[in-house]
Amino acid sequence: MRIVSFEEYSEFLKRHEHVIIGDKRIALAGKKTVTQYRPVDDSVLQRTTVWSFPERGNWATHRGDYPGNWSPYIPRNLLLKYTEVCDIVLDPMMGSGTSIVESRLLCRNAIGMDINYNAVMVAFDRLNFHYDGCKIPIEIRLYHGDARDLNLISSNSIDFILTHPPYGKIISYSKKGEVTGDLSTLPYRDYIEAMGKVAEEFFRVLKPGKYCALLIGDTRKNKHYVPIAYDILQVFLESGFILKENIIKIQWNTTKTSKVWSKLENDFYLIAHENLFVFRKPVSESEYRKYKFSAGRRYGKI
């Protein structure tokens, strides 16, 4: 992990107009004027395990322009159900910031890390803007480094963990070799391997008794389903951490859905949902032998 400063971000302001990512084009605009801070609609939470958003959000500076990105009504529901004013918020694979943004405007302290440098950039890009809509001061603080190694953050400190990781290749967010250790360029196996070390770390600089959040989806090869999204399930599992809730997140306007397969007559229904886990680090072995007992499993390290 290498802290990046606003300063640093600001020289690479001057020498960029824009930056790369996978084989996508993002404008880099720098100081923005923000005259919506929240949804139009702010008042209805998900109260469900399936949760559905037709219209991504473009509140603040969020943007679809981003490569897989998630909707920042997924980040803002996760926040406002599981922190609280000034608790300490983690994404390590923030992309563009989205979650970062959002814990911006709902006053948390936050951590933004990702592997890709030029994302990086394109977070404090979305985060540069006035806002003064906290009572209290927060810090935000953004990295580059790797999510499976979190060495600048220390055991048991962080409130609530939130991000949208790779779902193996299904989209590259680096061109193979640019960018070292990328888990999108990764074979399946040893992406899923990288992710035991992700869920390692999560679970290490996590609080007793708190959540974190991951949004994951499936994929097909030869036209047969592979499940990504229990192969990260398992290895969570046994890295310790409980299952809170699965919820299923209805995907809109997938760009392969949409552009492909929808045009085809297909053996196969195609895959229209992600899996948005919500895990809980146990306060003691003993919770976490009751629950895995209870549960009927044989999994963790315990």
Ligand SMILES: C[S@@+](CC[C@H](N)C(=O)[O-])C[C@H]1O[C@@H](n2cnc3c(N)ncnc32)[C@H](O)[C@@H]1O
Second form
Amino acid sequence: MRIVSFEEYSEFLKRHEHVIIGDKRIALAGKKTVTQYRPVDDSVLQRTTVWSFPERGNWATHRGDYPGNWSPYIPRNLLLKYTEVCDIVLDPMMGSGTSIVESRLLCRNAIGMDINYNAVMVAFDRLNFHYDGCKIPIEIRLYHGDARDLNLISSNSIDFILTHPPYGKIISYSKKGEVTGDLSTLPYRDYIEAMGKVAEEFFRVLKPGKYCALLIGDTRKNKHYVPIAYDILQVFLESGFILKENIIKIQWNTTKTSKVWSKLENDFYLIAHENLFVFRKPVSESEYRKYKFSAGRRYGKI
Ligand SMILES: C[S@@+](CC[C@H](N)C(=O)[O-])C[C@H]1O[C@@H](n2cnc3c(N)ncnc32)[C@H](O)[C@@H]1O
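Switching from the form predicted on its own: structure of the form predicted together with the named molecule?
Now the full complex is given, and it begins with the chain already shown.
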């Protein structure tokens, strides 16, 4: 991983008005004036294990234009539940930086990273607005790098990880051969193995007793269900995490799915949910062992 400075982004901005992510063109707007720093209605704070945000949320610089980006209500809910002001938050697959923008608005220190340099530029662009709502100064650091190797982050140093990885190859975040290490270009087995390495790194950098949230969805192949989320759940449990929550997130924007598959609609249900797993790093081997046996499951590690 390599730190990228705001100056580097400023230089990039002089030469680029937009970037391409996969097959999508994303405008770089430079410094922006923000008038709304939070959602109008805080009743969007969730209380159950089913989350639904029909309005995706467009306060601050949030836009729905980055491929597969998550609604800002998701990181907002997670940050308010699992972190305190000045905690250190990590999103190592940040895309357009939705979680990092929310971390800044909620006065958390944040580290963001993406394997795609263009995504890092988009994230800087989304952070390019004036904000003085924090009483204590906070630090935001953005990196270009691979979530499987967080070599510049010390073990047991992060208070909260929240991330939204590619769902296998469902959406491509780069063209073939363009970005080495982009997990959205890997065959399924390699992808799951790579997510195992991601899980190990997350486990290493997270402080014991702290949480890691991950949004992931499923797909279909040959009209049958491919439970990506449950394969990912398995690799995270095998890395030593224990499961705190399994939240069902209703999907509202299934346009691509329904367009492609509308003719087949009678054959199967359109997938309209994702899983938001919240894992906890146990404080000790004995806590892990206790969970493993109380959950009645045989997890790989012990
Ligand atoms: C679903 S998108 C994240 C969207 C983000 N939550 C947002 O709101 O914009 C997944 C991101 O993972 C990144 N990615 C893919 N492989 C990666 C890797 N090995 N390390 C870090 N990032 C990776 C992609 O470039 C893409 O930006």
